[in-house]
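Consider the single chain below, provided in structure tokens and representing the form predicted on its own.
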Amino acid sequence: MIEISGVSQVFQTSGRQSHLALSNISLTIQDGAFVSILGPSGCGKSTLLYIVGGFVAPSQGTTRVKGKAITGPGPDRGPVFQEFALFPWKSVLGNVMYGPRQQGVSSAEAEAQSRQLIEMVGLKGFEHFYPKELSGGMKQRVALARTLAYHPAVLLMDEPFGALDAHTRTRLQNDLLNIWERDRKTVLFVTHSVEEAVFLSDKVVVMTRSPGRIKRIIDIDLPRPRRRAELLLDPHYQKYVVDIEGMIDDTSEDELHP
């Protein structure tokens, strides 16, 4: 579904000094994967999915999806940031209604869709709320919805639920991996949570510091569907957890690259 090669990415500071974000990053995912993107602050995950999202151009390296060549963003990739990016003008039924709406579907087609989205997602009932009047995980659940209704056959996650509390976090972590598996959509979701990762995703790729390079990637073999509840007794899952942590926390490796 997705291809990186030999991707690299050089930004101009304010000082007009060149700084290399990403070094050399090549990675295949397949086609309904979950890949989770961990690293230190500053390494670049969110650059590389900006990459992949068409917002940036790669300074070096190729990008694809489904073998075409990225070169902006397109309805075939959907963004879900942690801003929630939602028009404080329209309501929920508003926001979610949009996509279709400027792919041309009707009024009535894009207004039946987007009521099942935003049933999917836990809102029915605050169709006709405004996002100033939503708590940060229903805005969060309106973007995600949003997303949904452009029929994406890759989700673009840039640390979703970061802003949230614990506990909206996991209700929205488990909302997700229900609709995942519903849908079975590519997913490609950068977080600095270890947990989060390893609960949600087939494959976790873990970046070194700045400049970014994969140092490893880890397949995370845990039985579907997941439960929070048995996973926390799972010893594998354990080791997962500890396992990547300590590779972030290492800094040998990075340290012989500076």
Ligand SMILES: Nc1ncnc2c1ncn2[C@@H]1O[C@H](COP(=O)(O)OP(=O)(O)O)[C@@H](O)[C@H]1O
The other form holds:
Amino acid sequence: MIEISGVSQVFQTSGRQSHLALSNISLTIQDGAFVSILGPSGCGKSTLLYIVGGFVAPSQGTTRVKGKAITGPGPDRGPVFQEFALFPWKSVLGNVMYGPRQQGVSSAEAEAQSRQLIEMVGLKGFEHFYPKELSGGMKQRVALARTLAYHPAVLLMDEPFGALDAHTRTRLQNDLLNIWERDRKTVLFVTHSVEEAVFLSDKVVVMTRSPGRIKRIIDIDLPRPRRRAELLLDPHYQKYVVDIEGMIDDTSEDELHP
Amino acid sequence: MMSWRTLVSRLAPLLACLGLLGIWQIGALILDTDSFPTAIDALRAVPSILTDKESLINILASLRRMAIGFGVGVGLSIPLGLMMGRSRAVASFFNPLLMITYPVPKAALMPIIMLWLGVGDLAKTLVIFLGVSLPVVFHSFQGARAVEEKMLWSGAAMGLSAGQRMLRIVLPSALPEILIGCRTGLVLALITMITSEMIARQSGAGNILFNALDMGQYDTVFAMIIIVGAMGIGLDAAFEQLRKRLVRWSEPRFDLPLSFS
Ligand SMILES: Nc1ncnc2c1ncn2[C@@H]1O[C@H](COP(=O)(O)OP(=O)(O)O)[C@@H](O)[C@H]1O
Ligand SMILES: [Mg+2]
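So the form predicted on its own is up there; where is the form predicted together with this ligand?
Zooming out: every chain and molecule, the one shown earlier first.
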């Protein structure tokens, strides 16, 4: 379980001003849940994810994972960044093996596991390619495999498919769902796509425009396993998408009367 | 099969050398003065220098000082530059020192260093060390500063400690930039090596060169210039080979080789 309570984040900007990026965020995420954070650009979605990851310390409030206060990054929470952040001097295999090797898994075993993961994310045959030789979608697959390789209980994904073309994006969404349905990790997934959030999640957290507050939390009551083709035709799915889109649009009015 | 195009690009450096020697030869024949021997005369003097035991000892002594100065310079400058690039405190501590020493020609410090350390190996090696250090520190600093933060975060999430991140993330990702600094440093090492020997005439390749100049042995002077030049080109080409191998992962696909490698 991830507990975020009363978290606020103030940034010092270059003009000696302070900028409130997150305001009093409280959120509880159950183990094994797929939770999406949705909100306009600049509302603090990434910042919230970084705080849970332990990469950024909040100005106020506390965060806990499995009851333990978060004081820094750890292998229990695996990030997948929008920028991929692969190690460019390592091959695909080298990148994926990096985490397990660091965790003390033997070289042979780490390699075997990593090859399996690389196959799972659809990159068999590319083991010895360097990141610069891969397309954006392939890099994101490697980034996902690299994080899955050290078995974090929680996946923290920051607009992982944001930079990809529609086709690649759809395929990766399906792949992610398959992986998740198999081993039910807790996923905190940042996106600005309403369809993506509804398609993937158990819960969608809608945030307000800056300073980021939680506006609504919507339970997505759609059956699993979810198949894209069926879901797109499902009126319940369509209603969720339309409703949530509406919430994002009138965010600014709502801010006046919280 | 080597294509015509690659053949030309392989041969280009050789053709450039031959062209240069040809122009030299013609120029010297036209000018016809003692102080400007022809290329052929100068080339002819090369083997006699390279077979003379005394000269070889001198040249090897030069190379040894250069290797030590370069090695120690690189060995200290890379960690310093990387730490400066990752820590504001370290950077602001060392920055003034580097800003002051940066524009000073290192050979200009030679008289003071000679005064303190004598005219032996130590003084000359120190000057080489100083010459090598600045570009390597500077490029290591730039490289470390440019490391993508999310890459360090990814490492931290895998459980890498701050020290491990420095060694296993900052160092490799800054390596292309570091090696650019080292390449400059290597050429500067050769330059400061010769200059130091010009100032402290006691041994070395520079010593042979300037003694020959004093004695009016112009063939030897020009032969030494060829030898030192060839050493520079050879070292640079060898270093480029090594560099390319180390950072193959970062090389752009098409690049014009700016070396003889
Ligand atoms: N390191 C930082 N320093 C100053 N301001 C920052 C920093 N990181 C983020 N911000 C600001 O905080 C706000 C939220 O940023 P972010 O979390 O990236 O939003 P989102 O991911 O929702 O687009 C933005 O206004 C951004 O400019
Ligand atoms: Mg963001």
